[in-house]
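Quick heads-up: it's one chain on its own, the form predicted on its own, in structure tokens.
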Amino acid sequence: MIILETRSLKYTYPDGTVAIQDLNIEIMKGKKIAFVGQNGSGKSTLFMLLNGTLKPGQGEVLFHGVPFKYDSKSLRDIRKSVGIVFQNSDDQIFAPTVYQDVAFGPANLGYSKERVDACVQQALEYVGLSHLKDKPPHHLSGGQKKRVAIAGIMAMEPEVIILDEPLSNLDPVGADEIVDLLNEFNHFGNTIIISTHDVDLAYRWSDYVFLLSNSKIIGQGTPTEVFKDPELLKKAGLRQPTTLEIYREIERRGLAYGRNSPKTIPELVNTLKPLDLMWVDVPPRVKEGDSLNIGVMYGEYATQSPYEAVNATVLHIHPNGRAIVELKRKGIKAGGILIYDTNNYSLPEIKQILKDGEIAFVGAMGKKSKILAEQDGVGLDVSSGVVDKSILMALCGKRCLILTAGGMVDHAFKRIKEYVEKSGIEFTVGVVNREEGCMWLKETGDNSETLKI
């Protein structure tokens, strides 16, 4: 379903500068969208057109198929549904306290005092700033100000959240926290639109990419489609994402395995897995391309773990009835990842899991979970890129614990499940301390309930 659309959009500033020209785009509901381009390409102007801050000189913007109207009531409805977070948070934060700043939007929409309070409390909880609600915003760090600005938009319960250069001027940890927030909002159905000139962010994060150059869209598609075209990137004044660049070099040297372009470090590592070929006898009706169940291998035949369940794809059948097959291994014994929902946090329970689960690697996603871990002295091995780093450790046979909350529990589980399905490498994955929303299985000898892939 199309949620936002532009038709023949054009905008010229009073000094004659053409910022947007002949723009025709469709943005699908519930997707993560990145507009990528150099500074001055028109990204910020486009965003102000998409939420009615600017009125186009020509063309129109449509929300759910209805063209924007620019009277005060219509604009208020648009900005409730399409919220924008500006690049410089100081341009957006002005109230004496964090609470008052976040409350401004819903109060301006005419919400009751009780509803305003509920919206503000929920938004501050999401961004991990409840403990700072009475602080003056100008006393906060750059990352905290960014989260206040996001909370102010969230409190209005929009369908679409637009962020102009959301990671600018943030340190790496602060940037990862913002990305975690965006992923969580998207998990709950929000359409997230960002502008960025960071090709690595756009490549690994987005579902769909628009390339902007000199006020025009010059390319669009999935991240893989857009960023594999060096000529298009050159035209936009951009480079290939680092992960894709490394993969192309591995591919040129004949070391890459598989045809999918990796977006993350675990996916990149997995492309280095060598082909595993074997001669086997096959029944008469088997054809090239068919799958075979080889059974369980062990000892010198099990290269990735002590025992491996092996399927195979038939590559070539010899006239004598024997075939060359490519093995698809699934280790029976490997590492694992536990995801702990800190909405039901218990330090004694965490300590028990660390002890009984032989946890060797602990990470936290989201400000709330990081604060809880720091307050209680739970040692964190990682607080950024948590899912990817946990996958890498699990592949090395380590047992990992991820502390997170709310929608990030499902987001982390989904990311790990997708990796397992794509790579064919299995390891145990569990969600512990979760009250609802999961299918449960009991692990023998363990009081916790875990969901396994």
Contents of the next structure:
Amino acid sequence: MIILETRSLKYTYPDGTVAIQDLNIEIMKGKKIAFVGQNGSGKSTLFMLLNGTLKPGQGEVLFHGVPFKYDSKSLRDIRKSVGIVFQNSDDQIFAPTVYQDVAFGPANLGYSKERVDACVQQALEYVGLSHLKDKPPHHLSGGQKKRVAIAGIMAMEPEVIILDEPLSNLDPVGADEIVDLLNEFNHFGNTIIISTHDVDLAYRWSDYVFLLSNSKIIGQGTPTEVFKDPELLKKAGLRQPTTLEIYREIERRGLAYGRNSPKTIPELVNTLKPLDLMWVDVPPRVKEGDSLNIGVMYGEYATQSPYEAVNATVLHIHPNGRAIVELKRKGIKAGGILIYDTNNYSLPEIKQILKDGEIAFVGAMGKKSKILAEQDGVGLDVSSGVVDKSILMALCGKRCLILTAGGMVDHAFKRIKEYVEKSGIEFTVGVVNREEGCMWLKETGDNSETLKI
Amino acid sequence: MTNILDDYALMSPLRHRNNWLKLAIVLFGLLAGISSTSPVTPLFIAFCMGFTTVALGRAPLKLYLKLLLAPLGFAVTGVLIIALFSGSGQELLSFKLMGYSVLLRKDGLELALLVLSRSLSGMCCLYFLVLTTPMIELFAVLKATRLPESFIELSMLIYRYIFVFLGMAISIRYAQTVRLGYSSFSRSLRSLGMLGSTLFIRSWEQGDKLFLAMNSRCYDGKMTLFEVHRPVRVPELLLTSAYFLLTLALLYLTKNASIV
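Would you generate the structure of this protein in the form predicted together with its partner chain, following the form predicted on its own above?
Up next: the whole complex, starting with the chain shown before.
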């Protein structure tokens, strides 16, 4: 379903600078969209056109198939539905306290005092800043200000949220937190549009990418399609994403499979070709063509899981008694990932899981879970890029626990299941304390199991 | 993070108490201090207020004393002059200073002490307010005083942007300093001028952006102020009444007393 659409949109600034030329785009509902382009390619102007702040010179913008009207009532409806988060949070936050700034939007929508309060509490809890609600904005860090700005928009419950360079000027952990937030928001069915010139972010995060250059769309498609075309990227003044570049180089050297373009580090690792042939010492009676049980291998010789039962076919026996064998592997044990829903949190239960489940690696996603873990002294091994790192640890045979809440549980579970399905490497993954169970668990049936504690 | 007095007020635990109670305490202290005819009551008020600010309000003692020192300097000079050059009655002390004879009389001394204690009590009362009530709490008070809405809205926006522009000014100044903008007097003047003009232009731009930001969140010409409801608790009420009563009693008892 198309939620936002532009038809031959054109915008020229009063001084004659053409910012947008003949722009036709369709934005699907519930997707994560990235507009990628150099500085000055027209991203910010486009965003202001998309929420009715600017009126196009020619063409039109459609929301749910209905063209924008520019009278004050229609504009109000559009701005309620299409929220915009500015690049510089100081431009956006103007009230003397966090609470009042977040309450500004809902209050303007004419909600009752109680409803405004409920909206604000929910939005602040969502971004993990409830404890700072009485602070003035100048006492907040850059990441906190960004989250206040996002909360201010979320409190209006928009269908589409547009963020102009959401990760600029944030430290890596702060940036990961914002990405987590956006993913969770998207998980509830909201459409998210960001602009960025960070190709790595656009490549790994988005569902659909628009390449903007000199006020025109010069390419669009899924990130895999868009970023594999070096010519197009050059035209847009961008470079290839790092993961893709590394993958291309190792593929060229014959060290990786030519599969789909990997987006994350676990996917990249998974494209690496395992050893097919190796030198082994063979007993004297073995002939070429014989099958040889090498036993269980581990460490760097086990390519798919930490322990593998390996059978080998002898191809050639060297006079010195060593032979070249071709390996046939069967993984026997990989690690597992448990997801713990902190909405039903109990510390004794976590301690029990950590002890009995031989958990070697604990991560938390979402502000709420991180705060909980910190309060109760649950040592976190990782708090950013949690899913990727847990997959990598599980591949090394470790058991991981991810603490997270709400929609993030499903999101993490889906990501890990996708990885299991795509890579064919089995490791156990499950949600520990969900009463209603997890929908993917039922769908995929027998090829996954919940780790029993 | 603690650059200005407002920052101390923001961190004070007394920030989360009822604003009207705090205002009442301050107003009472000011009035009682001024209407007292002996220095005892004002000193008592000053002590109580100082104690509350430092012990309950957690203002750093060092900072508090430093803050008191500045206006006290003025007060003491004034008081010395009053003590030495006014009054009649019994002579307490006389000495020669550069050929002039200076007399310290009983009346003069009493008046001087009264003035000193009154100004001290006034300062302590105001510092109590300043160090426990940040500006953001006072907007609700302003609203209750029926000031025009636009005045309050403006003051809220101004408050927020003071810090934005302060940050801007500091970074501009830093950028100028690292390029030797303040290496001589004339250069300093020029740099300061540039800083001022840049700030002016920036604030102009910021105004545009502000309007944009407010508009994109459905601004309709009214900014609602959300007041946090903070009921007066019983212990607070008891303590305040005890303080009021004690002060009034002191005021009555020391009506005609003289300490000299």
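Between two forms, the rigid core is defined as the largest C-alpha subset superposing within 1.5 Å. Quick caveat, the model's predicted, so the values are computed rather than measured. Residue numbers count along the first chain shown, from 1.
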Shift of residue 287 between the two forms at or above 2 Å (CA, core fit) | yes
